Amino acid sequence: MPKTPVPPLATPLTELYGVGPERAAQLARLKLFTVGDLLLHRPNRHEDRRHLLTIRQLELGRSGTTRGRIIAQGVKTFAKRTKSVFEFVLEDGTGRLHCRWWNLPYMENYFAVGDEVMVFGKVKSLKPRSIDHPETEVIDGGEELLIHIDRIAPIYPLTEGLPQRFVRGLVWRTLARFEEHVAEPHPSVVLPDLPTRANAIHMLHFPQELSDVDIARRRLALDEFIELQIAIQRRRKNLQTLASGLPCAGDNRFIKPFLRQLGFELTEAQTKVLRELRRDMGGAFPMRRLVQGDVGSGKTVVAACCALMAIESGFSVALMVPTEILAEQHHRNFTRWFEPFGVAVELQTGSRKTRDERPSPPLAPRPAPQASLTIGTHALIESGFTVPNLGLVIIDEQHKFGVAQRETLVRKGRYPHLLVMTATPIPRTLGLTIYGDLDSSIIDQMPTGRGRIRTFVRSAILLPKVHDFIRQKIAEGRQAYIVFPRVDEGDAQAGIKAVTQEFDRLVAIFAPSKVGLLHGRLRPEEKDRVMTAFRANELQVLLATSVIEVGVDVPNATVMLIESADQFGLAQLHQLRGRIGRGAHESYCILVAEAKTDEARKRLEILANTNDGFEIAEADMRLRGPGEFLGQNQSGMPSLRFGDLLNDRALIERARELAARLV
């Protein structure tokens, strides 16, 4: 049988001139196996070698590129031969430059006296003029010299033993041979303001001007975003092709009396979102909707109404939350709300399963399954758990779960509706990518009658005054949270307090008021006992870790003191702050930190200056990057070589429109 021809860009690098087994192994460490991989090997930066500095022109404390000939080199050892420095001296006719590498004696093998060398780095001293650990490149001369000198040269990520000039020469030769085979991924897409894909790849490696590099990056990033958006939109289209929406819009027989018994009016924002949810749940396709609302905006009531729509329609509901504390709280609230309508509310966590607590009499006939609500943690996605007639899945605090976990729960039913809720607002770029397969609603209004929250940043030296202030608020009948980043001494870094370590001291400070302790290592029944006592104001101060970050709702708690606040992320601090300001009284969040870095200071200042969760989320993502912002659980992060989720919003929106036409 004739062999199927290999597409040109799939040609293995081992078939290229100069790539033997050793070089192939080095390239493989960089995940470069084919011509296509090599052409998309993005340079770390570019060096303008059209205007090299002489050695004499190199200035103290500034980075520069120069070239010269090695006139001396060698390794010196000291401290009983435990430390070393390799050094060569470069000369160009205007001066001498000492280049040094500390404790890397093998560097001697890469250079020889008489070599012509290009050097880039920051000048550390002028007497003698020297650079530590510079980037270097030995100039061999010959016909390839024009690739490396007197041009804007790409500087690539490397691996041990792989020289910069080898990679640059390999890319140059590969472009010359294969550039004509770089096709447009979607020929029908016209991009008059951007180069072709082939031109963009050429400009990425060997630009005429430094500004070409960003033009090339933007074109290649747009290609990535188009592929991502096509995958998202196809997934959505497949769902709509395969599945019909379950009729879950309800008939109001529970919702109307439920809203009457609440004792307060829904905000316009809540009502608008509920209309969107009802439309989706009565629509032709399964609902896939993300509801964002800042801490305290009333998402739980919206979730309750949505659950009642499904239950009125004869379908069961599963609500997944990230912590047992929040699951217990929701179970308590939903039971109180739904009991008057005869709706069963079950709890399913690692430590408690209410179904098991009520065994049926052995001979009793099995009742027909009734629509119910099951609230649980990750226990809901375990293989042994099932929900008969599942019509709606609600995921609270989505950022605490991965995409795969969400899908596992949805598969417990036959294309149930999905409502995803988060109080950590999603920056717009992530909303278009990670959550691009979900429709989006925003509850952008707070319920009336909430006291405002004031935020202050204080240094540890002022803690006695902060404690006095908390005592004053307790005397007025209020309660306080004091949050620490660590559970016990074993977790604590130097100077960072742990909650168990501080307990006895704070019991003494706040006596005769009662102080409780809450952290993730307590047994579930102990956590429940502490939270019940705090809700009942039997405890006036609750010492806790970030375990209280989501969902805990005690309207009488009006002070939140966060110690070592610089140890928390911005979104997490905002979530913690959301535990106060839930009643009518003015509330106070006090961030105590010795912010030693500019970034730590900026984070705390942002929080002190705004209560707007969307503004905070954007700032948090800028400071920490999208991967850190989403956390380790979030497995939906796209792998991007050229796209930038922080700064490419306009490209992502353009890709979304183009993908919609293609799909």
Second form
Amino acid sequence: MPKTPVPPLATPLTELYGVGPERAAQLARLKLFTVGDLLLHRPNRHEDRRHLLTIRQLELGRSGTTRGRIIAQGVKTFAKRTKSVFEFVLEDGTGRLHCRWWNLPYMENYFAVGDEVMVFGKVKSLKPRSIDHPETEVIDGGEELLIHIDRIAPIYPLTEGLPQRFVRGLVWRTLARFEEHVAEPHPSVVLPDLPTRANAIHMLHFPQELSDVDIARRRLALDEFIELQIAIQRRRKNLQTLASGLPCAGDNRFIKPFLRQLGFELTEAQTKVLRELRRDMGGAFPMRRLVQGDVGSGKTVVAACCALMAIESGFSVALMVPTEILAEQHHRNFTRWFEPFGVAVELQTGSRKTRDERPSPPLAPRPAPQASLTIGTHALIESGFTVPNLGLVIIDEQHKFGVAQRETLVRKGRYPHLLVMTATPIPRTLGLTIYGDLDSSIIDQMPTGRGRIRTFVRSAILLPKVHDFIRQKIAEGRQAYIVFPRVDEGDAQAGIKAVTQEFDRLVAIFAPSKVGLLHGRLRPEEKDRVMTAFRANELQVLLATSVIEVGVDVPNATVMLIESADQFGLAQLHQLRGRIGRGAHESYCILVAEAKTDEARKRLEILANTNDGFEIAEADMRLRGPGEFLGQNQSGMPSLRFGDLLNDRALIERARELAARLV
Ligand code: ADP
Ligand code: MG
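With the form predicted alone done, generate the form predicted together with adenosine-5'-diphosphate (ADP) in the same format.
Every chain and every other molecule in the complex is listed next, the one we just looked at coming first.
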């Protein structure tokens, strides 16, 4: 039987001329194993070697590339032979250049008098003209001249022992042999403004002009985005062919009275989003929808209405949240809301389960299950947990969960509807990629009658003044959060000690008002006790870690003091700030930081200048990069070599349209 031929681009690098075991091991460290990998090895930068400077033209303090011949070289030792300097002198007819390497005596082995050498670096002195630790390449003549000199040359990321010239030469020869095998991934896609994939790969390495490099990058990025979009759209299409939507649009019999007893009217934005949800829940396919709404925009009520639609239709609902505190809070609210309709509301967290999990005796079959709501933390995705007749899964504060966790919960049912909610606005580029398999709705309006939130950045010396201010607000009947970083991460013991000391200090400062302490390491009953007391205004000040970041809703609390604010991400600070401004009173967010650097201060000023979560999310993503912004939970993050989730919005949108035609 004939062997199936290996596709040319899958050829292992070890089969190429010049790649022995040692080189192969070095290339493997750069994750380069096949010809295809090497062709996509992206240069760090390019160097225009068409316009070399003469040695005489090299200016003090400026970087430049020059070439010449070595006329002398040697190693000098000093400080009792513990230190050394290797130096060669380069001559090109216009002048001499001294190139020096400190404490790298073996450099001597790489050069010889008479060698023609190219040198790139910053001129450190003119007397004599010298460069320390320059990048160098020995010029061999012949074909070599064509690859490395007199052109725009790629400079690659390297690894120890792997010379720049070797990689460049290998890429050059590999391109010459394999370029013709680089196929168009989708021949039907016409891209009149971009090079073919083969040309793009060539330009990526050996461009005619420096501007070609970005054109090449754009083409290769587009290819990446197309693959990503195809995967997303296929997943969607599979869902639509495999599954039909459970009829969950409801009949209003619970929602009507529920809305009547709320005490406020839904905002137009809430109503609009609910209409979209109802359409999905009665549609032909399972709903997959992301609802974005800034902190305080009223997502909980929307979730409640959505749950009621499913329950009216006879289906059960699971609601997953990231913290026990939030689970308890939701449990309390939903119980109050749903019990009048005879709907059971269960709680399922690591420490508290309200539902009896024992199997019923075999001879006494249970009556057909009543539609119920189960609220829980990660405990919901544990293997033993099931919800009979699951029609709808809701995930609150989606950004705290990974894609895999979301899918695990969905698989507890037979294609239930899925609603995910987030208060961290998703920049559009991420909405189209990471969250691309979800439809999206935005609650783009705040309930009326909210007091304004004002934000200040203050240095730690002003803390006594800030404490005075808080005392004054307490005297007016309000309450305050004081947030302190750490404790939940790193050295827990030291963190608890620090926060406990801080607690003792605050108790003294605010006496006779009462201070409570809340952190992630407390026992759940303790957390619940503290939250209940704060909600009831038995505690006026709550010292907390970022456990209160998500969801907590106490409208009478109007001051948020965040210490060491520079240790939090912007989106996280915005979330924390979202804990206040929930009632009719004016609210105050005070960010205290030893703004050591201007940058740290500028970062915090962004928050002082805007309350717009979208703007903050964009800024945060720019400052920290998409990976950090999303957090390590987001394992669904695609690895992109050429695509740029920050800046390639136009390419991403184009890829989405192209993929839609291909799928
Ligand atoms: P988030 O979107 O951050 O989850 P919540 O759902 O916790 O916000 O709502 C914040 C507060 O606003 C709650 O106290 C809630 O009862 C209240 N609320 C929600 N919708 C409205 C509305 N349409 N009018 C007035 N208050 C509302
Ligand atoms: Mg919420």
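Just so we're clear, the structure is a prediction, and the values are computed from it rather than from any experiment. Residue numbers count along the first chain shown, from 1. Think of the rigid core as the biggest set of C-alphas that the two forms share within 1.5 Å after superposition.
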- Item | Pro195: Cα shift of 2 Å or greater between the two forms (core-aligned) | no
- So, does Glu91 move by 2 Å or more at the CA between the two forms, with the core held fixed? yes
